[in-house]
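One chain comes next, on its own, written as structure tokens: the form predicted alone.
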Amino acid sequence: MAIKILSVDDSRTIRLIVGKAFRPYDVQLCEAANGEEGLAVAAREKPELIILDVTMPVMDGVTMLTKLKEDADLKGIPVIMLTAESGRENVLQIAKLGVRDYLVKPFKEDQLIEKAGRCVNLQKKPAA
């Protein structure tokens, strides 16, 4: 059965680089392009892991993942969130929140993919 992951990034880029590092594995892909749509569709699809960027219009990552780990449903969702920025009160205040781990951008998609399988157990597609 495919894990389903959601990313949430106003970069269309972003989402795309996100969708080929995982086209190897058995997984489900959702996509928000801020945290207020990524809410709903977390509230909606119940993702396994969240990949989630800091800086967004409409909401923004941080608030997101506060409002996550409000919700009772959606609480223990492992977050990874990627950020431009990679400096020490950034990534203290992040962690603080619950997160499982950081990514900084511009990041590698196998740098991606080893962080993603410390939090959900991916399963490579059998070949055709």
Contents of the next structure:
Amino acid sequence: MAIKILSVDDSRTIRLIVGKAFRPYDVQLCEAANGEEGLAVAAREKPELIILDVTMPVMDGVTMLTKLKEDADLKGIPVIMLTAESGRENVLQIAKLGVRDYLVKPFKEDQLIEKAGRCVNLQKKPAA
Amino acid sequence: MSDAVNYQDLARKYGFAPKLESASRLTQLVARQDADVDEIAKVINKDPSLKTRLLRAANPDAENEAEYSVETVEDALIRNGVGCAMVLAMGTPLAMALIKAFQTMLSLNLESIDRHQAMPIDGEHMLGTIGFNGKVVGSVYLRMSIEDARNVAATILGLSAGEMQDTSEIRDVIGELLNIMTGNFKSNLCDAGLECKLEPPDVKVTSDLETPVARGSGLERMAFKAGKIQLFVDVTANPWMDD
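Right, the form predicted alone is done; let's see the coordinates for the form predicted together with its partner chain.
Once more the chain from above appears, this time first in line as the rest of the complex follows.
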């Protein structure tokens, strides 16, 4: 059964790149464009991994992560931050909230796959 | 364990690239506001590229180094102001972030070139702007021809230029490129004590080649080339704003 991964980023470009990275794998990718949508999709789809941006309109990634960790049903989902921000305050605050990993943009698709592969068991799709 | 030690541990754990020391040191000194010229000059003298750029900025009419009337970093700082040096220093991490973004996302080696040797942009082009506000106020401007923007966007998304006809898609990719380079740069400013927030990027087609520079702000102008692609980056900043 395909692994459900949720990509939360306001940039369509990043969501497309994330989608491209996981295309060879047996993954069902869900998307959200901000933290508020991300929480709703996470509650509905119960993904096995969340890839989360920080700076987004409506609700930013730090607020979404805080709310996620307060929710008994969702707090166990591993989160990888995917953001251009690596400032000390941001990183310390995010690490304190609890994330599995942190990837700074720009990133190579194989870096994302490597970090995701440490959280979930990625399987290549069988050749067509 | 202090936050600083914890941050270093986390940076190692997550595999962050090391920050550029001279830019960080200089930004920290300027952020203090009470640093003297000698202290700042010492940092700049250790960074040959920054020293060259500062002297070039202090001798705007000189065709070459032999014509420089301002020859030392100290004199350049007195002539152009410490804020100018910081804007130049801020240009370095910005340039590195752009070069890294091209290497990582496009597998292209972007090189910094002399702006005067670049083929100037003429007429309509793509302009991306992103502002930052807080203890430092300024903007980053990214300009390129529409054709180059289409090629860059197509390569990042793994498409051919012919498949990339939707201008809104091109704008989204260029906006994200701008976000990535400025996000790294903003992190450097915040770490140096110049806390600021980024505004959402604005990307549009325009014929206007003017970069507005607010009173009291410094301006750093850079140009880059990768094959036929040319990019122009301007950064304006005033580091001594109150939030």
